[in-house]
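Form predicted on its own, single chain, as structure tokens, below.
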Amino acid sequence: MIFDLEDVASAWELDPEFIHLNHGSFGAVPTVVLAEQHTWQKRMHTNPSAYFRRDVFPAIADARRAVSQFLGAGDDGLGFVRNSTEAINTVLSSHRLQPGDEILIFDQEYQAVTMAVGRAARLAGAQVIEIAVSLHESDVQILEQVRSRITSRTRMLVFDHITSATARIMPVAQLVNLCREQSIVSVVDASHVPGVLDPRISELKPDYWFGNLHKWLCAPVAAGVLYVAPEHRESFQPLITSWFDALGFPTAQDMLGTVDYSAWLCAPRAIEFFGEFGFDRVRAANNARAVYGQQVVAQALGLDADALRDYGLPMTLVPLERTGDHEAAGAMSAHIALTHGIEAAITDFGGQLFIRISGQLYNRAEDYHALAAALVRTREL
């Protein structure tokens, strides 16, 4: 099997000593966008007065209107984060929630995200609502969920556009029409969506919403995006409060102090860097990957691979024969990784543990059978 644009898996340095199929936990930067990277941090350390009065922050605000062209956000509605993390720490501390305000949120939400509405909503006597979504729901099953659970008390949804530990679209649009019909706050959590889908934010009209940009899109980590919809901006406040304070957001959001900016700096050259093959095509080509590892592992376990879900994503889930929670995920994908040389996710939802297969343009067919191959013998400790 011949992958289109395999000959692009030159331009990343990755370790050889692994096999890298676990693109979508923390992406992995092409050498031309650390050669970027490091040309802002020469500049940076070689005159850093220069570099923090007079150089950065013009050079922020163009990168970030570059971003914010590519993702449909407007001139104005994003601002930088490190990471979705930051974002929805930055929204809630933002966006406060009241004594007896009800905020709902699904079981198949990122735990970093899920922990912060939990103490947000602690602090504010507030409380979480988690709506339970099967694996097989389909997007009806959840609207009528969410709308099930919307009460008089209810301020806010938090929902992801794609999940991490199930690799599924969610009805986004629906759900924000929803919550907008509904008067309720809708918070997006997009950490995979750049250099994936083509959200169109301005377009989809959320409250806000978030995403990373060192995974698909492949710029150095501690790069993300927040956006903040036209009528809370006014009120926005970031969470660290900086000189550039009175200027509000998006600018306000700028500032960090006296911190390396150079990840938010190079995400234009990301952009530029598959824009030269094609967005549309990359977007293919790593689907067709993902779909590919999807098949032969899910062959080589027995299942039956015609029945496993290809939501058309650079992700895809294989169950596994085993349950365990987040700490067994961790150890199985320690073992597979230092026992067989392969980077892999492993994932738990529901008591299950699943295999999350990526693709990206390094990925080579054979990448994908040493998996299978490593997940039998795994299989039969």
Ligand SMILES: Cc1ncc(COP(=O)(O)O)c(C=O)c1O
Second form
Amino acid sequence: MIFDLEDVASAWELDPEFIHLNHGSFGAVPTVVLAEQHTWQKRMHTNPSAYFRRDVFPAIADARRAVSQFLGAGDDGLGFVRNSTEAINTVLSSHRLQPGDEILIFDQEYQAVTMAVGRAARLAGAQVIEIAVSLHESDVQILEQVRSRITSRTRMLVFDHITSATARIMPVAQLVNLCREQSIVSVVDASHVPGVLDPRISELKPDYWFGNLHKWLCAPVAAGVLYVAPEHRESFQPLITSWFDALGFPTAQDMLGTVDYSAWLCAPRAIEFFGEFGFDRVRAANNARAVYGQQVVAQALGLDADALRDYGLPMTLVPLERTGDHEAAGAMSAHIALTHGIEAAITDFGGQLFIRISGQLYNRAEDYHALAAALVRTREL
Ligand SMILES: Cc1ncc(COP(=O)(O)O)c(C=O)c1O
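Since we've got the form predicted on its own here, give me the form predicted together with this ligand too.
Then the entire complex follows, led off by the chain already shown.
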């Protein structure tokens, strides 16, 4: 099996000691983007005063506008954050919950985000209502579930566009519309979206939306974005108060004091890197890899094809016949890495373990066959 764009694999310099099948967790940076990052870091270290006093902030503003345009948020819809974890904490500290408020969240939400929501609710005297969504629940059922949990106290819905542990697409437009109809604040965790889907944020009109650029867009680690709807911009408060505070959203987000800003600055180079091939083509090429991997693994494990779904993403899921929690998933990932030399994402949801299979341009068919063999061996343990 030869995939489209296989010749692009050499654009990454990944550790050859391992097979890399977990792009979804932390991304991986192409050499040209890394070179750009090194150039910025060198400028910072060879003349810190020029970098911090004159050069970096105009460059950040340019990079921010380029990313904002790319994600369909106009010129000034997006501010930079370092990652999704920072984004949700920013939203929750700026848009304060009140005693008695109810905040809805799915049980499939990324658990660190759930923890941030839980803490904000505890501090405010608000209540988190967790909505259980079964693995292959339909969009209609999901919307019905949300509708049935809305009360006069519901203030906010926090949900993934693409779920982390289960790699599925949620009905984002319908959920945002439902929130608008019911005067509920919508917070979209779109961590996996940049570089995969075209979110057209200004048309979607969420209240808050955030995503990582260091996952599928392959910007360096610590590049994320946060969208704030126009009606919340005046009252918006950054998590970190610094020199640009009075400038408001999004400029206030540009200033974190003296830190390495190179990841943000390289985001336009990452957009350019994939833009050369075309994002639709890259998405199809990566989806073909992930689906191939899913089939190879399912076949090796003797699993029923009914248990498999393809959402057209660069990640697919295969249920493993194993129970376990987050810790067990981590232990199994570590075992596969250290015993078989494969970086793979074992995820957990509802007490069950899954393998979440990523496809990126650097993956070849043999990577998935190696994963399947490793999983068969691991099952025998
Ligand atoms: C859906 C989702 N939300 C939030 C995060 C947190 O991202 P980060 O660790 O970059 O803050 C992730 C990371 O995998 C994720 O998949």
